[in-house]
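So this first bit is one chain, no partners, the form predicted alone, shown in structure tokens.
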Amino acid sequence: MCRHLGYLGPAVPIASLVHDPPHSLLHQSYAPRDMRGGGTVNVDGYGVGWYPAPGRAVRYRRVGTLWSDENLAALSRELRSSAILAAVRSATVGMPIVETACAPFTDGEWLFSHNGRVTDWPGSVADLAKTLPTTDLLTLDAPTDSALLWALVRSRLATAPPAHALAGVVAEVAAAAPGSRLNLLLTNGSVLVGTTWTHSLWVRRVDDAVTVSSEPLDDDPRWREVPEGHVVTADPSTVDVQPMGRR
């Protein structure tokens, strides 16, 4: 399984979510607190994306270990924004290992990640697959579960609110795909909207900013646990979980 964190508020060093605090995506990357599915670290690949300007996503991602990527970590401290979303990557056995299978992806305004795996991939969403346009799958960043869950969920905000559109296409590929983990965390910079289903998501609101993350940044007892099967949709000012209905 892999990590994700995605941070609304005022503007803070990156490094303040993936680096410093005690329990920070780099220590969630060597020594994970729940990695309940499989796996045991999360060491192939990494990503962080951020909003230079409102509505403009742009992100940074590579192959390999967090922790030996010295650059990252030092423009991390002088990197600020507002909005911000990483992931850590544990890829499931037989997907490729390349950059362009790492989280984040993105497409203009929105941010996206996926943390878990599809059942029987690729068989078993396949007649899903179908219903995208042909430019869609041709396109896609990497064959990979994770680059066609965001091109479905992509092609649903054309038309569905963010939780909709994520609780829509978790239901529609638990159901093609029993078993499958489909925890998924999307942005804009101004909303940030997560799904568990069958992983841990963990969120908190503090004055004038929230933090959406798969495991606890640090002892705060504010963290409070996203109920599993719930979308959690939240910005600075409030948070919002609903059940997405019974697998």
Second form
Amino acid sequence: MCRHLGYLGPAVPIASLVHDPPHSLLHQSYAPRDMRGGGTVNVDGYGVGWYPAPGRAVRYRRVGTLWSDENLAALSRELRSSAILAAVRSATVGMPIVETACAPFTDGEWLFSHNGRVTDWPGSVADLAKTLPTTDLLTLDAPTDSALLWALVRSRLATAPPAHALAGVVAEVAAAAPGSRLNLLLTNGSVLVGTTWTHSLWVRRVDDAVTVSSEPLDDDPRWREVPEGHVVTADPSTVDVQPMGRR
Ligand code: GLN
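Show the other one: the form predicted in complex with ligand GLN, since we just had the form predicted alone.
Entire complex below, previous chain first.
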């Protein structure tokens, strides 16, 4: 399954998360440690989102392998941000390998990533998709489970706090498509929210910074694993972990 990470805190170079740590997202793209039966490597695409100004998300994403993008490696050493969300993709069998299927998905201040798959896509969630405005379906980034999940989350963000929006979508999709893997990650640059639904997620809060990552970026003992079936809401001063209820 894909790997993703998020960061909030003092502005840091994107490379300090994506390229430089011993078990950076780059390293996880070809040597992940905990894929839990969902693929071997993450080589079908990648993306990085950051904030040049508060509330203004910018996203760069490409098909292919993160390690072959020397331009991004160089830019990532210069681009600094106080909020970053990045992902590498291992496409689910049957899903198109295109740029628009790569996370992060974005809208306004939001950046979103999904690690996992929807069981029996697309029939299992057809009724759920019908609850969305037709224009949302016609303008999905790509015909993939992750893009639909983003549309479902985005529609809930209009009325619900981020953790409720993610937990609500996980509950509805898990009910419609049992066995789905629904590890979601979302930020607006001020708060990071992530779910654990069959995959690992780790949090490290140090001083005035918080990092959330599918796998720890290094062997710092301050990484804490988020238990399965939970939603974590984190900012630089607080980490809150809540159960999402039974599967
Ligand atoms: N199912 C999603 C996709 O194909 C995510 C894949 C994954 O997590 N490996 O893009």
